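Coming up is one lone chain in structure tokens, specifically the form predicted alone.
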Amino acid sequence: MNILILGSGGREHTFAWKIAKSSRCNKLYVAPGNSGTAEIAENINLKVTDFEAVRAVVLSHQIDIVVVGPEDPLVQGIHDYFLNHEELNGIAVIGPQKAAAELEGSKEFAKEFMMRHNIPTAAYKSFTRYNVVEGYKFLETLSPPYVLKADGLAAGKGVLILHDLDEAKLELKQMLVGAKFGDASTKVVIEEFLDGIELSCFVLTDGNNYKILPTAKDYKRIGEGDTGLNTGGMGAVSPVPFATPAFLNKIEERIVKPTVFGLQKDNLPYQGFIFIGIIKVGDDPKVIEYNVRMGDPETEVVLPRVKTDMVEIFEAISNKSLDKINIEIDDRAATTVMLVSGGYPEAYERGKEITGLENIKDSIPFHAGSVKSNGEIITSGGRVMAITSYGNTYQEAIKRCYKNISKLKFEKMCYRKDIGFDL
């Protein structure tokens, strides 16, 4: 089979290394891709969102699958573009329609799903720039810290956690009037905090039946102590330890249930991964948010778990068999540390070389925002690369991360030391 990753990050990379292992893979493309994935496939330059550019690359490579990794593709109907235009029906596309997409799209609509099908979640409100004075007094009935989330996509950076009232009323103001996240917060949902320990879940569904991957915990905060600006993911760790088996049970019950059969009552097609956000509050499981693909970097620790190929993972999806399939998984522990620029996740210099990757031993780099430039490799973007070990502990496989990170070299380099200190 032919295959076509869309992405460029180090979910992207972390899905070629594991797709590039199956023996029912023939050729497989990555657009736009990024130096880990120029290794193993073969990189394709185009803008994701350029369904037209994805069609003809389709087409004439004659892709037999594509594997959506960014949002964005999907919450404007990449698989909708696939299922209209007829010489590309029978391509099997992993990632929801473009209504089942909204669960990441937009968080009102996540969250008037979420109250339809019981599944237990915050209190909220959303506003918009014309009743922002409502917003203001409905934050005056919450206790702090206030939770202010952009109503769309805001690449992982639109929720505010705030202690102070004044200041929640100020940025609710710069969201919403101000277009602090531009149209992401164009409506604004304010939630009741919820206190507890955060953990990821991942599920794969082929529209009838499901398969739960192993869970996860990311790290967001660029700072130690979940300390600073939120980021896009500076680390995670698999399996959670605190995810106890009747824990788990609970969130198979009473939020993966719900969620796969609330889909198919609100007849919202879905094939692939639903990402859940989940907050132990107490004992009990609350969704936090919903994201319609892989998490990055949970994607650089749960992927290399899977030991079932992932073509047939991903052809039981298509043919809505994935009841028929056993997904094995490896006992051990897997960690990740995330390396990113100088700066980040606000202002940040590219075009630094990488040095030390050809001495790392008993870890994967998992490329993000790298390229390859004159036979260099050089940083990209804000995240660089994920550096992922496994261990019988999660313990080992961190000391077996920072050991390696050690090796590695760019200028002004910069990444947590305090991955899995909560657990």
Second form
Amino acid sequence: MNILILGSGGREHTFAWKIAKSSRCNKLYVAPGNSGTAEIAENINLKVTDFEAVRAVVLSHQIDIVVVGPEDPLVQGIHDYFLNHEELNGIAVIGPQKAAAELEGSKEFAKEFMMRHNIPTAAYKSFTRYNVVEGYKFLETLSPPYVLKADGLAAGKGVLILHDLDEAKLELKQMLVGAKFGDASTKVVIEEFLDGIELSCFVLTDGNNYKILPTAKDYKRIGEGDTGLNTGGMGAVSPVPFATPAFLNKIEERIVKPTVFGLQKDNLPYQGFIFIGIIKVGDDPKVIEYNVRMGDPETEVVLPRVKTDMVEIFEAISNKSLDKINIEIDDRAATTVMLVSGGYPEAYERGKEITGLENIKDSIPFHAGSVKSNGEIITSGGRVMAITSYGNTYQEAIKRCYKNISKLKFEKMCYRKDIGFDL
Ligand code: AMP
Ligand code: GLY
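Same protein, different condition: the form predicted alone was shown, now please give the form predicted in complex with adenosine monophosphate (AMP).
Then the entire complex follows, led off by the chain already shown.
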């Protein structure tokens, strides 16, 4: 099998690392990739939403499976593009078709889906610029904090949580009338605030069958103790200690099954990963959001715990025979700590040389925002590298991450020193 992974982050390096171990993988390509994927695969420079460019690469490199890392190409319909081009027929695309990708592409669509299928989630109403005043009135019926969500994709920045009613009204106006998030906020979902601890649940589906992958918890805020600005994710832990078998059973019965069956009932074709953001309210799971891809940095702790051949899994997704395979999970814990550029998630500098990688022996550095230039590995993004470790406990794994991070250096390197603090 020749395989093409689309994307360039730590998630995609982890996919490449896992796929490269498979004897079923012949040639492995990552587009555009990073300095980490360059070591184990061939990078091809293209824009993941340029479907014509993807098509050209797939045909010239005789690709059999395309693994789509980020959401943008899925929401823009890359899977449908393959189905609609005869010469691309028969090539497996891991990721849902456009209609199903709306679960991430539109918050309102996701909410309506959950309501239709009785999937537990926060109460909500949605508004446009034509009924802003009703939005204000709805806010007045709620108690703080107020949750405002831009309906469309806003690069992870479209959710605002506000403690003051006047501020919430002002933000609502800026989103709807002032286009604060551009087209993404022409519609806004206002939600009931849910108080609890969050975890991420990952499901693989071939459209008929499903398999649940290990849970993970990510740390989204830049500052220790979960303070400061939101980021793409500063670290992750798998499994999540508070996800007991009884709680996982509730997730499967109340959320995973109705989600997979709901997709079938609604005729939403889905072959890929479903990432369900869950919040534990009391003893009950509620859905915060759906993503139609794997998480980053959750992938960096989930895939290292999957023992089964990833290519075998992708083939089963494509052949709709996921029920025929058994996915074996490593009992050990895995944790990851993200190294970021100074200043991130606001403005930061790039082009800093990363040194010390050769000294890391018992962790896995998954490269994210880094590229190779003149023989050096230099920073090219905000999230630079995720350092993943195994351990018999998550505490042991985290200790190993920090031990190895102390051997790494780049100018203004930052990271959170408290990953797992709340477990
Ligand atoms: P989302 O982009 O939907 O994942 O939202 C970003 C973050 O906002 C989530 O990870 C939660 O921490 C928080 N959040 C979203 N919706 C709610 C809610 N209804 N209640 C409390 N927190 C929320
Ligand atoms: N870590 C959260 C995400 O990938 O959306």
